[in-house]
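Listed next as structure tokens is one chain, alone, in the form predicted on its own.
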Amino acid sequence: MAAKKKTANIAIFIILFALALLFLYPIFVVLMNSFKSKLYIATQPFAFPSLLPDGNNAATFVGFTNYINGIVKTNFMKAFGYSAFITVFSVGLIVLFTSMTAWYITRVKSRITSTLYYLFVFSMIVPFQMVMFSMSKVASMLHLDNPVGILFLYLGFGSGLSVFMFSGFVKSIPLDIEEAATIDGCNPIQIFFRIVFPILKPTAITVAILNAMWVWNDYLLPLLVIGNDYKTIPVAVQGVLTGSYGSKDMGALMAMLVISIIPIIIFYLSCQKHIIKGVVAGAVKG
């Protein structure tokens, strides 16, 4: 029995390891091509960059030239600033307001709160493409077509899943804790920030990670709302490094893709242990 279990564990490990390599392979190809000349990326996309000429083949390794060209062409530091500003403050607004909303609609039982909950859940299944044109028009009318205004758009689009996850976790918090705080003289705001929100930490971190990865990598919403006036990294990379008539600086494009995924990978690896904990905790009484 033990031998069969050990064999099954080994088989599962091999399968998971193969799947990990399969998912990491495209990232490795991008990293490898970021050090190659753009002429050889199209002709030899899966070949390692060579330092020395090999027979009839010239050296394909160009060092950090693609990274320097990409940073200069995209004005990367400015785009990085816009992306960081939008991501940090959007995620902060989503975590703060959706946690308060979930706590209210979970604790206050009424037809209005039940309707609000189901509206938030329903918003999760509405594709962005259905509302993107009307949304961009309304954003322009309300003067939300700037880095500050787009924060509220992200708050709206990210509220569905976030309220759903927070609501499931709030239902698992004993009501006696809040009643004891009320007896001690705490008002609702003090109860939330001193009692409830610290308990919500696992789910809050999970919500922050999921929304940070979405906002940081988002291309369509910034393009429609703030366009070329305030270029985020995806908009800057796509707009500057993609030329007319199909001409593309593939080397610089690959280099910028590598740089753009580094911050989100670091953020994810530093917080990944909280994801499963938060998802499971939020699903206890969903």
Contents of the next structure:
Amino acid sequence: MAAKKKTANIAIFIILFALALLFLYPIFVVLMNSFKSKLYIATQPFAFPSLLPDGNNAATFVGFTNYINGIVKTNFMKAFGYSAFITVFSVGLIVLFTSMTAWYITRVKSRITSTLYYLFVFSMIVPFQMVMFSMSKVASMLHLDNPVGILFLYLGFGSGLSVFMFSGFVKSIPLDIEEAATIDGCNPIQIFFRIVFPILKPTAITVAILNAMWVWNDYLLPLLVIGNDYKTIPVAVQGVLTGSYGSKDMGALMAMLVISIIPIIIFYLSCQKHIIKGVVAGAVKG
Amino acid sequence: MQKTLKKYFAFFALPTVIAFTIAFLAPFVMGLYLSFCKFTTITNAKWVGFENYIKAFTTDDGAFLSALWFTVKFTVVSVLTINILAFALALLLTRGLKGTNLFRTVFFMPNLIGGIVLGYIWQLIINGVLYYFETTITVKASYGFWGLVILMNWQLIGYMMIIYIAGIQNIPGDLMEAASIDGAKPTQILFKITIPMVMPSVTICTFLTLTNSFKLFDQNLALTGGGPGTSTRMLALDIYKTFYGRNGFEGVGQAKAVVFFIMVAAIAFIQLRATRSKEVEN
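What I would like now is the form predicted together with the partner chain, since the data block earlier showed the form predicted on its own; can you produce it?
Then the entire complex follows, led off by the chain already shown.
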């Protein structure tokens, strides 16, 4: 019986191991091709880049040429800067302002606050296509069509899920602590920043991770609002092949895919526990 | 305390409320109104009644309806495959094997990569395979369809697997023990205990895969761009192309977007009600 279980476990381990390799293989193929001459990517995508000429075939290894081409063509350093700036600051704004709002609308009971709550929840099911046209027009009318203005749009569009998650947690905090602080002479601002916000920290991490993943990878909103003047990474990557940078360059595309994945993998490996926990918490509550 | 706090509306809630109004509420209301208008920007809208809605379903030989049909087929296939595979993986990863954490890490990772990048990764792989058959992904609609299904599985299996693992680990151990003492076979335990007990996870995972597949845009744009022709266009991409692909069709695009919104809302509502009723009390 025990031996039978052991063989079963070994078989399962082998299956899982094979599956894990299969999961990593696409990324590996992209990495391999990012070092290959662009002329050979379409015709031999699964072959290693060759260092030496082989018979009639030239060497396909080109070193970092694709990376240099891609970075120059797409102005990748700038794109990286825009993406990083927009992600960091919009996540900061979202965490700060939606936690304040969630605390307020949970603690103050009135018709206005409950209407607001339902509007926030409602906004979560509305697909972006419903508002994309009017939102981008409103944004340009209000001069929000720059990397600073777009932060404000992310705060507004991201507030639904974030307010919802924060208020779920605020409801579980006993009122006594806040009442004791009031009696001790704290005003609501002090109560929030000294008492409530520290208690909200686990939810704040979840909200930050969910929003960071969304903003960093978002394509349509930055394309429509600031896409002409400020290209974020997804917009720049999409532009490599669509011709706005001249001829289609598969090599540059491969290199750009690799550099856009690297920050995500570093982020994932460095705070994997928080990410998995946060994503699950977000799913369960959402 | 409520009384004093009430006066602080401007400090605590106003910034979010203003941003929410500008980014969501106002555009949403405008969107509803504009779907009944002919316009090129929001300042020159002219009321045309239901014309846009009629055009939405009739222009281009009903391209919107074929996008809807493609989206529905894609959604059904990916919801089924993703959930079955993710649940199977979760079962394998809750047996206390060595390396479980490492496998979890690997399977979950694709979920963090953005849709555009995912689309191009799989375009390379699928075109690479199809090259041996001297064809490409944009030659036949079925290539694009299965390409999207594979991509979506690769992206979401790990994510759903994590939710199923949490569900399986929540099942009280004595329940399993009691069943095996009573002589239940492993398949009986699976169908009579494990599956009913993870129904809450099933609700969440079905909901997430359903809405994510139905609303798919980035991956669709990057992988096939809707080609060949418009045969692999999903709803979101069709709406985008109607808005920005052709002058004078902004109103039709907006009408399609309203229909799309109503469908998403209806799916979310019906699905949550239907699976919630299948959950057993813990």
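Rigid core: the largest C-alpha set superposing within 1.5 Å between the two forms. Note that the coordinates shown come from a computational prediction; the quantities given were computed from them, not determined experimentally. Residue numbers count along the first chain shown, from 1.
Once both forms are fitted on their core, the CA shift for Tyr219 between the two forms remains under 2 Å. When two forms of a protein are overlaid on their rigid core, residues whose CA moves 2 Å or more are considered shifted, and Val235 is not one of them between the two forms.
Comparing between the two forms on a rigid core frame, one finds that Leu21 has its C-alpha moved by 6.3 Å. We note a C-alpha movement of 11.2 Å at Ala8 between the two forms, with the rigid core held in register.
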